[in-house]
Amino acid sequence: MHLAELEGLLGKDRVYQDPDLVQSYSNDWTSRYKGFAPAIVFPQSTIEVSKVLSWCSMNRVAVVTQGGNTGMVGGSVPLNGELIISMKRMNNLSISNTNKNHIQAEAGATISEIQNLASSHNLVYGVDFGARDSATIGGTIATNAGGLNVLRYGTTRNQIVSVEAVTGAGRIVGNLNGLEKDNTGYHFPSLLCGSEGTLAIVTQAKLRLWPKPEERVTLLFGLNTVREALEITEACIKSNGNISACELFFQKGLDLIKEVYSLHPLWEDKHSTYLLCEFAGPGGITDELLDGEIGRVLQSQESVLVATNHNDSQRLWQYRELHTLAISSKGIPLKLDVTLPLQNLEYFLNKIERKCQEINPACSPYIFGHSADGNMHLNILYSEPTVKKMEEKVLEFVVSLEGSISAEHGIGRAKAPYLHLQRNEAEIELFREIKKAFDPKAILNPNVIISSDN
């Protein structure tokens, strides 16, 4: 690999070969995926990305693209010595000149930076999750990230108005016109969102913003069964259009959070199941909730906490949001992000721990997630040496219940061997043909989504 040629194209300040720096970019944050790379390239414009990919395509140099490197399925790790393209220096942000309800963002801008700019204009960006301070918009477009507010705003795909990207051959495609109606052929934003960097590198996007809610109300219920939690979830969705989140977690995860972060117990730990619901919208939500169907739900429950200001709400949210960090503090978990149809979610939740321990009695599963859309995050500690068998059996169980093996983290390399559980041969072959059109030398994120074994 003649990196001097690449330095000549971009300048030495764009290409870094320092072993310690390169190694810090070669592992993912879960510590499950560890790779190696010859160098990191830091482009600062779409033109520079085009130059890099043209050179890589001509020289058949495989690459992985990174934003915040917060992925959980090995999609941005150079497991086979690929060149790393980091988008961190492309982080410019601005409110659109043509539509004040749009943000124009380069791929390296973080979700929190986008949220902060939107908030300063009394607007909100619709995607939010715990890794907001490090995850970038390019990475979340690549994986079609969902997060906490899918119920209200949809996934990342629903936030994108326009994209600009560079194909594996170095061609710049897309536009940033920001038009809500533009039916001029195939829709690049929809196609590239969720493609996990296998077709092109998204360099910029125009993003849809939403009116900032005037009032938020957060409710935390202590319950005894999954069925109760799902019944309240259904009532919240049906009876109030201002619902923005329904989050489900369990006493086992709460015990771990209390141990790691010394949080106070909830209702003296007498419950097994917890449901956090948030409503956001125009002023008067609190009164509306108390007078409506949710008010009747509140009156029927013994254990409920209500937060109507930011600080109190954050105190309730930490019981949900600290799960990931608390679990990771105990070891490297096997992370299986899945979606179940709501009618099968109760059965899944009641059976999954036993299913895991039948495979490996020493494992310790933790589960939490988004009850309104059926997206559950299964984190299994101490799954060695049965990781492959655990993955296979759990994902087969999910598919048997008409679920999806990947909800919002993508397929990456981790789940590529199991894509056939969800997609038939004709679909996978079509995926290959689409990739070949965008990336004829197959240099972009090799073995992501489609493994060489498929």
Second form
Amino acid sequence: MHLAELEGLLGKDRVYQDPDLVQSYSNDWTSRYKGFAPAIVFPQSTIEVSKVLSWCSMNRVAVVTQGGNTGMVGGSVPLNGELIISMKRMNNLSISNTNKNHIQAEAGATISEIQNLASSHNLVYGVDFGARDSATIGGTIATNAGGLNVLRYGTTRNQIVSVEAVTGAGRIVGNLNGLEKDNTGYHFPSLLCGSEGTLAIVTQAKLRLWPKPEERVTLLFGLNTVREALEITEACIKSNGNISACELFFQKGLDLIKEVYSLHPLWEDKHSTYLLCEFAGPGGITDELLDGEIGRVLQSQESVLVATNHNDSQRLWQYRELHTLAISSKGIPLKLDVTLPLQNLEYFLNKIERKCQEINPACSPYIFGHSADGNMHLNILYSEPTVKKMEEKVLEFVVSLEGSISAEHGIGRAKAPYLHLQRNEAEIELFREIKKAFDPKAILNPNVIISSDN
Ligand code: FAD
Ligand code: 2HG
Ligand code: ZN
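With the form predicted on its own already on screen, would you show the form predicted together with (2R)-2-hydroxypentanedioic acid (2HG)?
Now the complete complex, all chains and molecules, led by this one.
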């Protein structure tokens, strides 16, 4: 690989070969995937991305695109010595001058940066989750990230109005016209969203913003069964258009968080199951809630904490949000991110721990997730040496219950061997054809979504 040519095209301050720097971009957030790369490129404009990809395509140099490198499925790691393209330096953003409810963002802008700009205009961005300070717009578009507020605003796909991207052949496609209605053939924002960097590098997007809620109320329930938690989830979904989050976790995860972060117990640890619900909307929603069905639910429960200001709410949220970090502090878990139809969720949750322990009695599964979406995160510690078998059996179980093997983290490299559980041969063949059209030399994120073995 003649990196000097690339330096000549872009300038020396865009291409870095320092081994320590390159190494610091070569492993994934979970530490499961460790790669190596000849160099890292930091383009600063769409034209520069186009120049890099044209050069790579001509020279058949495989690349891995990276945003914040917070992905959970090994998609942003150069496992086979690919060149890393980091989008971090493309992070400009501004409120659109054609529509004040849209934000125009370069791919490397983080979720927090978008949220802050939106907030200063009395608006919010609809996607939010724990990695907000590092995860980028490009990465979240590539993975169609979900997060904490999907039931209110939808996934990332629902936020994108327009997208600009560069194909594997170096061609700039898409636009930033910001038109809410634009039925001119195939819809690139939809196609590129969730394509995990296998079709094109997203360079910029126009994103929809939403009115900032005036009032927010967070409820944390201490419960004793999954059924109770799912009944309250259902009541929240039905009762009030202002529901914005329903998050489920269990005593085992709470015990770990208490240990790692020295947090207080909840209700002296007498419950097994916890549900955090958040409502956000116009002024007066708290009173409205208390007068309606949710008020009746609250009266029927003995263990409920209610937070109506930011600090109290954050105190409740930390019991949910710290799961990922607390688990990672103990080892490298097998991470599964699945959706179940709501009617099968209780069955799944009641069976899954036993199922894992039957495969490996030494394993330690932690379960938490977004209950209203039927999206559960299963983090299994100490599953070696049965990681593969565990993954296969759990994913087969999910499919047998009509669920999905990837809810919001994507397929990446981690789940590529299981794509056939969800997609039939005709679909996978079509995936290959679409990939060929966008990336004829197959240089973008090799083995992501479709591995060379399936
Ligand atoms: P990266 O990790 O850098 O990349 C992810 C994938 O996108 C890779 O395949 C990469 O090649 C590709 N990619 C990156 N940038 C581009 C681009 N500009 N163009 C094309 N392809 C690109 N995810 C959720 O969905 N919901 C959650 O609630 C959630 N919570 C999380 C909490 C924590 C603590 C952590 C660490 C992660 C969490 N994630 C969650 C996972 C992760 O943050 C998301 O997958 C996020 O979308 C990744 O963004 P990123 O910028 O870090 O992308
Ligand atoms: C969450 O909902 C994230 O907290 C991360 O999607 C899940 O760590 C995980 O498995
Ligand atoms: Zn999640």
